[in-house]
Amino acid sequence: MSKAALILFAHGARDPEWAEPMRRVSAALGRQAPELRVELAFLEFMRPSLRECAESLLGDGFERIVVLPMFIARGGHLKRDVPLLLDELRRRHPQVTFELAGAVGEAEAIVQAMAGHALTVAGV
């Protein structure tokens, strides 16, 4: 079995507090699966970039990297920009498996969690 890591990949923002929910997800994963290496990476405005993060993991010997987009839905960035970034990483590092998961917000469990939260907020 190859050494695997998970990158939580978010859009990024100029305000550093914006990334706090992603840090909380990363910390929760660390508690639930301490054997899994989890890192954060960002498309723009924040560091590390996806490439920087992936190359750091490669330097630590990871052979399989799963990229989980922390996006609500699959828009232009996930349809165009992210596949190009992953294609570049695959060309530069053909010995490594890079996998792109679906947008986290499209997972049924997340849709149901958002619906449940909306009902709570509405007082239903």
Given for the second form:
2 protein chains.
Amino acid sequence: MSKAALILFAHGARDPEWAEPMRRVSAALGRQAPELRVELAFLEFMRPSLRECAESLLGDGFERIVVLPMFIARGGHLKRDVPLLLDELRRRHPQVTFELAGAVGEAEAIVQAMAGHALTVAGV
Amino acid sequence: MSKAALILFAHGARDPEWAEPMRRVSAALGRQAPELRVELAFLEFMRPSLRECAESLLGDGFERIVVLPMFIARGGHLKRDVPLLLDELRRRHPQVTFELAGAVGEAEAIVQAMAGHALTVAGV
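What does the same protein look like in the form predicted in complex with another copy of the chain, given that the last one was the form predicted on its own?
Every component of the complex follows; first up is the chain already shown.
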């Protein structure tokens, strides 16, 4: 398999602390899969952008880039804006494979984990 | 313990499909804890609002309401707007206990689940 990298792609916010859960996911991945290159990128307010992040990875020789949207659900950003960003990257870098995963909050494992956490906070 | 209800409180979006993961969490809770009353509420774009939802629960006799923010991280909405909404509810209904949990995406169980899902999508 070609050399792969993972981008945790989040919305971004004005508050710098907002990115903390994404940094914690990245740190957990660093412990569990130290061979996997993991980067954070943001749609708005924070840097790097998806394109900045992806082109930096291309500069490091990655040929397959998986983008995981760190969104609770799939709205207009993930249905329209992000596919357009990916299409632009594919046009600019046809030798590279870009894969866009679904919103993390829509994955069955995350739905189940959120339900389990909800039971904990409800005291059930 | 007094009669408790859980509100899954999400941002909301113009796209009606956006709420699907919240509905799936609610359905999972209905299977795992059918005795727990679970409702969805939204900050913007979707109904009911947090206040509409909470006051409907009060009408049904609930005396303890736990609000779980279905947000990936804690930014301005959760640091400022949502505590103000809760303060207003507490002033209007001093006989009721309102508990505001942290953003679901900041819970350690969810961070770990997101890391595990990230490994799956990266093919590691």
